[in-house]
Every structure is written in structure tokens, then in C-alpha cells.
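Coming up is one lone chain in C-alpha cells, specifically the form predicted on its own.
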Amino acid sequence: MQADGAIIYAAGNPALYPLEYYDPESGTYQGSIPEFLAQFAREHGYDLRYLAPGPEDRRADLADSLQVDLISGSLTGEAYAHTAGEPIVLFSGESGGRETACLLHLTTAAPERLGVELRAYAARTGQTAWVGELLASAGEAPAPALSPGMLWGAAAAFTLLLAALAAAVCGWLRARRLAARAELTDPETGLGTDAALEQAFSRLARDQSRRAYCLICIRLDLDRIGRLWGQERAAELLTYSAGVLREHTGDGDVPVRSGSGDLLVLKRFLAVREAQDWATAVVEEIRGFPFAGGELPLRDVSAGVCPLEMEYLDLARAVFHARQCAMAAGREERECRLCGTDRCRICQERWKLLTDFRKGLEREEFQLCLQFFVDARTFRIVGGETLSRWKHPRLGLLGPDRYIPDLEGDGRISALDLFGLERTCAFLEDLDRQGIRDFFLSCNFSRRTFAAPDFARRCIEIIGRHSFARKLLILEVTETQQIDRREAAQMLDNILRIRRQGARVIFDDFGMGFSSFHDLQDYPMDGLKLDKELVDNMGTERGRIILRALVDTGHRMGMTILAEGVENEEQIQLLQDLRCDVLQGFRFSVPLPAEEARKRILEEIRPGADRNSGGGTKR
């Protein structure tokens, strides 16, 4: 019915003081209501205007005619015609011995993605913030000269916000309970978290035993199996795991699911010996798991032990080396490692690096260089792809191989994925003031930076201080970090918030695996990038017939279609005729300092400059 910035009306109640009431001097609905529904469609672009406003209540005809897309102002026990689903809860409250809530209604006429934005908006503002603002707009504001409906009114809403308040109250003290023991605990497996493990840690530290003590990561490549069998399967494999954690542990010891989403324990032992043999058992029962194709191969599980010896009094660098241990042992297809300093000078290289990353981002050691895209028809160059290369002062100039996977581990990576928003964002508007304004710009985010909480706030507030149109601006979504259901849920959220800006978000290695067909299905995206290994493999008949089947299917859903890691003809033309959009790839460009990249977009798409010479940017 509506799409963004569409105007949604809403049928409001003109008797419910201080809620929502109907104010003869200004001919408005007032209260905290109309202000509710006010600052969701400033965020979310809609114009919400309340149908045919007066001192009439005419919420039931103008359901029953359907003309409006909102009910406002309802309590628990109204009912009107055409309504869509349950009524979406503002805040409620015990009256009498009952439950009596605040209701709006959504109606048949309301467009599905209303109701969807609406119901997450209102579940994110607490019991606790109405209540707040109700008694702060009851003392601000005069009140008016009430009619008898709304004495009637006014008395039905004071009763429910005393309930409510006191609900709140008793609320807010449980939630307080509840938040301290869900700090400590991992919803979807049982385990502990990061601040149960380093609380117990912290009380190690002091403990002259704490020798006895290893640190143990059993690390699951879930972003693997995700790709090759789905994300239920993952999960499931996750949820088993912990069981046999749960199985191997007592009390005393403390096993833990990190954020980072490998299984953490840190656990007694007589020797070191006995900590290697304890975790070869969890990774082999772990194996056993039932899996299709027999068990699961140990680079898919495997274990690493960190002694704590005296210099590992910090618990980062402790879980550092045993995930490093871990998944070293992966890749030399062995159960377990075992973490020292004579078997671990890279690790200890590597965790060098990790230490001087900070340092890095403030003297502004990355730099930004940036690969083209290129029109599959004219190979014209008409965006890029924005990459980072840390020059260090000790190690020279590093490629991302070098410390983005430590940064994902050590979950740091959002970090730099900011960074690099903000210099991107540079990029455009230096384009801008030099007259180009058709030349696209994408950067990359990890999943689970994605997700977070303050993603979308922080993605605004570095995208507001920059000027240039916002359609240029790509965020890319990498495949290389699982999350969960509640974090996709959260990605959701951000992307919907993203796009509303303007700015467009695509798939990133598209195509490998069953989780990037649910992804279709869950998220709303502009454009998908093809993985390199769909590229890589298109010269056979399979191939083809699986290339075609994701062309086809993101031009029916309305998006752009771009192919990476193009690096001959061959591939060049079967994209062309697969209907690719744009193509990106050694054949084209190289990635180039960000300078280099400046001076050849001026000289080749500045106003004015020869367009149709495709062919010279080919390399």
C-alpha cells in the first residue's frame, strides 16, 4: 500500500487523557501517544497523520470503513473491525485484579512492513520509559478543560499508570536480578560468557594455585559448516557441544561459549598432560556428533591448551594463544595442541600484531586503497570496492590476510570496519566537491559487526558528517562470522535502518553454502556479490546452471548482480551472457593506494572526460 515516506493514518481516541486527547485550540490529538507514534515515523520515514481529528470518537467507523491503517488509544477488552493480527502493546498494568494494557490496532489496510517496524519499535521503549514519560508530559503540561468522556477517560488512564508504574517498579527490580545472572550466562547454550570467565580469572590471578590451572578453546569452524549445510545444522552442532562440555565439567571449572563463538574452559589439572588428554576425549566425542558423511573432520573441531603460567596474567592473551593452538591444530588435522613458548613463536608474532592494532588506527597506520568495478557491458569503470593495507613500522606494508582473521577472533574487527566506513565516506565526499557524483563506493563489515546493538546509530552519525549522495555508499556483508538468531534479528534491524538512509547493502560472497539462500529469504538487500569460487567454477556445466539460477533470481528480486575475482576472457563473456551487472577482478583492476585510485577516476569519469573508452581499463 505504502513505501518509505508514504503517509499511514491513524484513528485516534479524543478522550483518554494523558494519553491521547483531542485539543480544540490547536484541532490535535495530544499526549504521549501521538508523541510515540510522531517519533517512529520521523525514524523510520513515514507521514502518520491522524484521519478526521475532533472531540468525536470515531475510531469503529473509521475501521469499519478501513480507512485508516491505525487504532490508537485502546485498553484492553476494545474491539473493532479489519484488525490485522494482535494488537501491538504499549505498556500494561494489574487494575482490580486484572491485566489492562495500552493497545494500538493495526488494520487490514496497514501495509505488512508497518506493522513488522511498528511492533519492534515499541518493544524496544520499556515499561519502565512510558511510565516516565508519562508522568513527566502529566506535570509539564496544563491540563485541559475535560469534557465528561474524557473525566472518564483521564480516570480509566490514571488508573492504568498508577498499575503500570508500580508493575514497572517491581519490574525494574527483577530485571535488575535477572540482567546480573543473564550477564553471566549464554541464553542459547547454557554456558557461561566472557564475564563469567573473566570474573573467575580475575580470582585465578590472585590465587597462588592458578598454575594448575589451563585455559582450554575447543574451537568449531561454524561459519563452515553454516556454508556447506546450513545454519540449523550449525546451531545444532553448537547446542550438542555444550552438552558434552556440561558432560566433561564440575564444579570448580567454568565453561564458557565466547563471543567470539568458540567454547572457552578453564579447568584444574594434576599436568599438563592430563589437560591434553582431557580435551583430545571432548574433541572426539564432539566428532561424534551425527553428521551427514560420517564425523565431522578436525578442521572443523579441534582444541588448543594454554597453560596459565606466569605470563599469561592477562586473560586476552591467554585466549589468544589457546584459539590460536586450536586452530592450529585444525590445520595439521591433529585433536589437540598443546600452547608453550618454544612451539609458539608465531602465535606469539601474531599476538604482537594484535597489541599494536590500536596504536595502528590512531596513527593512522591503514590505508585505504580501493579495487574498481566495471560495467560488464563497457567494462567503463563505474565504482570500487574500498580495502585496507596496514603499514607497519616494524613488519612493512601488510596485506588483510595478516591481521583480519586475528581481529575477527579477538573481536576487534568492528574497530576497523568503522574506520573504514569513515574514510570511504571521505572518498565520496572529496568525489562530490570534484563534480563526480555517478561513481559508487562499497566498504566491508563482518557479520557480527553487523549486528551489534549501536551499529546503525554509529553508521548514521559517521555518514551524517559527510556530504554526498547517499545512493553512491555500498556497505558489503562478509560471510566470514556466524552469529546467532538474536543478532539476526539485531542485522535485521540495522539493515532496514541503513537503507532508510539512503545508503545501499549487499551479500558479499554470494552463494556458497545453504545459509546465503536463507538469507534471500530474511533479508532485505540491493545487490549481491558473487563468491569467487562460484566465478572460479562456472566453466563447467553444473557451474553454469548454478550461476544462472542466482542471476536470475537476485534480477527478480530487484537487485544488482556483481561478480568478483574475474580473471579471464572466458569468464568475462559467460558472465555477459548470464546478464551479469558489474564485474570486478585482476582482468580489470589491481587494488590501487587510495591516491592512485583519486587520480585515474579524475581522468577517466570527471565531467567531461572520454566515457566510451572501456578498454583502457582493463589490466
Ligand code: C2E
Second form
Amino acid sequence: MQADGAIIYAAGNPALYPLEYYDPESGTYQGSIPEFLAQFAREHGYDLRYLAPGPEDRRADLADSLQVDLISGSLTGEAYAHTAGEPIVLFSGESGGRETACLLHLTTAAPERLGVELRAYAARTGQTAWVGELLASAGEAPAPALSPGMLWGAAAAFTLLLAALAAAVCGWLRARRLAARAELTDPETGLGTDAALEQAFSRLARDQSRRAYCLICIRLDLDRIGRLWGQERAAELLTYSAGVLREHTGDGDVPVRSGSGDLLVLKRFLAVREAQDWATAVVEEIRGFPFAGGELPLRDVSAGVCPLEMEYLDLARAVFHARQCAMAAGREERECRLCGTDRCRICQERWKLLTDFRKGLEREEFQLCLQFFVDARTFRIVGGETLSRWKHPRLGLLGPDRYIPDLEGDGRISALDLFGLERTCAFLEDLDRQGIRDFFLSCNFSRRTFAAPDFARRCIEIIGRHSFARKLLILEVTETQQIDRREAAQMLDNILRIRRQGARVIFDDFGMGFSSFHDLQDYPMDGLKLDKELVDNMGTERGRIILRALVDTGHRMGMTILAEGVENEEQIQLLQDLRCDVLQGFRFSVPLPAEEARKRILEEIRPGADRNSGGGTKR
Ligand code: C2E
Ligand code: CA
Ligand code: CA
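With the form predicted on its own in hand, show me what the form predicted in complex with the named molecule looks like.
To see the whole picture, the full complex is given below, headed by that same chain.
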């Protein structure tokens, strides 16, 4: 948790060399305790200052007058006025049969949160870390030379222990700094990482001039470029763009790579206009990347500028906005879009929705609808697909297009997908109890959800809680998100494990993305659902040729072919000619609330119901 730059005052020990001592040259306290505290402050967003550093030990009077939050560098036996709670033990050692500890005291002026966080931080560092590092470094690093004038007047043995510990602590801090630095640099581009941005942003939180900064997102559609021109070319573009960004940034700017193709920059500007010009120039230069198809189109590279106004205290929120604006700019074929414009109100609303999501799921605000599938020859209802709706307390009933894309972008989608699975299984179990054992039901999964390492396990666990014939459950996997090679291997494994349970797995929106034929090669599926766009294009000769090829290929591979978005007679006729197996679309039924769908199923499919009377459809 970040403390938004609260200033914390500490009283230091000028003579606990080398743990904490006054350095006349710099006029500050130095040593491993000040380093330890500085690191704590950096990581927790505090501004820690030693009050009135000097050669004289002023800790007792600073504590008396309650001017400080923290008394540093004290040892067992030292007592101060106005202390709060037990002192924090940094480490303890034994000398001459006497246990002595190095401590920090909190005063009653300290905010409660500081105590909690500092205790946790010290505990994490732990005695083993201080002493363990001491042992490890004992062989390599000599303890710092003791300056006789600065020797703390305790038993020499304990002083040596302290000195050795101090050396260890210095080494430990150095190692941590190095590790932190590695996490702060993206190996592929040499730019910073999200962690670097977070660190810079938390420093900025307490900077008065924070509002002079903008967060800029330069979005590269590497997925699309990779699919069209190959992964190598996409990687070259990324390196090239990182180079452009480095040229346009200087000291004090923070350029980082975030996600696969987003470049984010935290940079100070004199005016928002200047930030827009800067972003436009960067986009223009990136578009100059030597490219087979001429200049890179704006839909593949564009920028969003988010000035750090008051409401963007939260980094995730500023990033969301900058990203949304960059995407909007791409869609509008402009170089750059500024947050805070009219369009941006929509993105404020979307951010709010995204943050409402968990609560909505817990409060059961999500509901299921069911849209029927019919047999392509008889038009009988043979199954259905569950689709989610969000009954939002403030905004009313929301369709999936209002929340799915942002949930997918954010990774929260899997919680909704698994919720959908649970409800779908419960529905099937209910039908089973009613004696209906030939109605199949499908539910939707984003590809990312499907490619997660624990997906098959969680899925099998959910299915296992319900009793119904497994073959009636169909999992639809969409193509909206690209996954990498490692995820693809995981997805294959998940598909195999789920199919082994008896459930079926099909591709949704098939033919919409670029990887359809690869997918057929890579994954053993039970069926394909042809995308609505393909069905819409059936009016043209080319559209029909493509569709015929897909249906033939699918059939030859032993798959069931479904078509979605069927709206008129011509489409039905053609899909029948192509020998498509199952149809879904407004022509037959709109998505119905689950309870209403249940009633219809019971009326029309229950054994003994006359299935020829209405054909089960609204034709
Ligand atoms: P989808 O899976 O491709 O679902 C079909 C969408 O097309 C549904 O929209 C449906 O109402 C609509 N549709 C069906 N027949 C017709 C037709 O004849 N004409 C037209 N114009 N549209 C038709 P809906 O319910 O708005 O769902 C949109 C998308 O949201 C779905 O696309 C599905 O991929 C996604 N979705 C819904 N619930 C979930 C969920 O729980 N998880 C995931 N990952 N995605 C979901
Ligand atoms: Ca679907
Ligand atoms: Ca679709």
C-alpha cells in the first residue's frame, strides 16, 4: 500500500558506527539503518527525513518534545518519552551472556499505519536475513574499518558483532538493489518495466508539481502486425519504437514497456498541448519504420495522453485511460487522443464498471440468458448457448459488449467465465432431474481463460459438483485474444483433459481471426461455430466459396459445424445446402432469460411433449 508521500520525521543516532552515524561531510546520517529506512520509505511511498542531523545525540529531547515519529539506532536499555507500543527489533545478538538488540522506537506522533508497515517490513527482513547474510559475506567482504573516534562505547565484542552485521546488511541491501534493478528493466527493449513505472509514480505522488506530468501510452498492435507480417517483423518494430522513445526522452522521464506492445512514458510538460505534440511526433517517427506496406497505418500505432489530474492518483487508472485513448485514436485513424475530452467520459464509466466487477459477481448481479440452437434440417431445438448479462445497480441491464472487452483486457474475465460454467452445469443438472437428457448447452470462454495453467483443474472441479451427462456440456473458445506459444501448449493440454471428461470443446467465432487454419492444425476440437460475419457475407460469391471450404474442412476432420447469427431464409437455405449441422440466430430465437428458456425446454423437449407441433422454433 502506498502512503501518498506522507513525511515521517526520525531522530538518528550520531554515534552508532557503522550502523548509524553522523557524516560531517554530507551533513546527514549514514550507515545501514538509514539505508534500511530509506529503502522502506521508497517502497511504501513515505518521505522519511532525519530531523536536525548533527554530531550531538538529540534523540532524547526530540522524543520529549514529540517532534519525531521514529527514534532510530537505539539499543536495549535505552528509554525515551512518548513511545508507542513495543520497539521494533532490527536484530539482536548476544555478548558476554547479555542479550542486546538494535531497535527502532515509534513515538505517539507516528501514524498507526507507519507502525504496522515498518514492523512488517522489519519482520520480513528478519534476523535470519541480517545474520544469514552476515555469515555468507563474512568470507568475502571484510567488515568496515572501525574508526576509533566513532566507536560506540559498549563491549568491544558486541561492537564487532554490530560491525559485522552492518557489513552484512550493506551487502544484503546492495543485492536487493541489484535484484530490484533487474526487475526494473525490460530485457527485450531496455526500457523500464511496470515496476519501474510504479516506483516513479509513487515518488511523484508527493510531488507538488505532479500535475505538470502526463502519462502517455504509445500502443503498437503487435498482434496484428505479427499475424500479417510475421513475429520477427513485429519484434523489429518493437525494438525500433523503443529506440524512437529513447531519443525523445531524457533524464527524469520514465519510458517503460507494458504488456506486449504498449509503451508508456511518464514525462513532464509545460502544457498539455506540448504533450500532444510530443506524442504525435513520436507516433509519426514510429510510422516511418521501414515497412513493406508503406507507412504503418494509424490503427497499428497511435497514442493516448493522460494528464495527471487529481483523479488519477491511482496509477492503474491513469494507465487504463491512456490505453483507452490510444486505442480510440487508432480507431479514429488519428495520431493521438487526449484524456478528458467528451469521448473520455465513456472511458471513465468503463473504468468504474471494471472496478465494480468483483462486487457485482459476489452480489450475484450477473445473470444468464439462453439462446437456442436448432437442427439445421428439422429446426428442432437441440440445445442452447448461455450468455451473460449484468444487472448493474446503477446502470441497469448491460449486455456483454459493455464489459467483456475490458474484462478480457484486464484478465478478470476468467472469474466470469467460470461463474458461467457453474451456472451452465447447474442448468444441465436441473434438466437432468426433469428427465431431459438430450439438450446440450454451451458456454463461452475467452482464450486467455482457456490457456491458464489451472483452467482444466478448476473446470473439472466445477463439472464434478453437478450430475448430468458430460457430453451435453460444450465449451466455446473465442479467438478475440492472442496467446503465445507457451499458452498455446497449455491450452492444448487443457482441451485434452476436458475432452477426456466427456465434455466437448468447439471454436467460437470461427473464421474471424487470422489463425483459424493454424488452430485446426493445432487443436483437436469437436466442432466449429462459424462467425456471424461469414454468415453475413454469404450473399457474395467469394463469401460462399470461403464458407464452403470451411464447412468441408471441418466435416472432413469429423467436426460438427454450427452457424451463428442466422437471420433470413436465404442464409438458412444456403447453410442447409452446405450441410451445416446446427443453426443459431434471431430467426429462431433471441437470448431468453434462463427461467423463461427453462419453461420452453420443459414444454417442448420434455419426453412425451409433442415435438412436431411447433418445431421448437419461431420460424
Ligand atoms: P457470441 O458467443 O458470438 O454470442 C452470440 C452473440 O450474437 C450474442 O450476443 C447473441 O445475442 C448475438 N446473436 C445471436 N443471434 C443473432 C442474430 O441472428 N443476429 C444478430 N445481430 N446477433 C445475434 P450477446 O449476448 O450480446 O453476446 C455477445 C458476446 O459476448 C458473445 O458473443 C460472447 O462471446 C460474449 N459473452 C457473453 N457472455 C460471456 C461470458 O460469460 N464469457 C465470455 N468470455 N464471453 C461472453
Ligand atoms: Ca459464443
Ligand atoms: Ca460471434
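Since we're looking at a predicted model, the values are computed, not measured. Superpose the two forms; the largest set of C-alphas matching within 1.5 Å is the rigid core. Numbering follows the first chain given and starts at 1.
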property: Core-superposed comparison between the two forms, residue 565 Cα displacement 2 Å or beyond; result: no
property: Core-aligned C-alpha movement of residue 38 between the two forms reaching 2 Å; result: yes
property: Rigid-core frame, C-alpha of residue 592, shift of 2 angstroms or more between the two forms; result: no
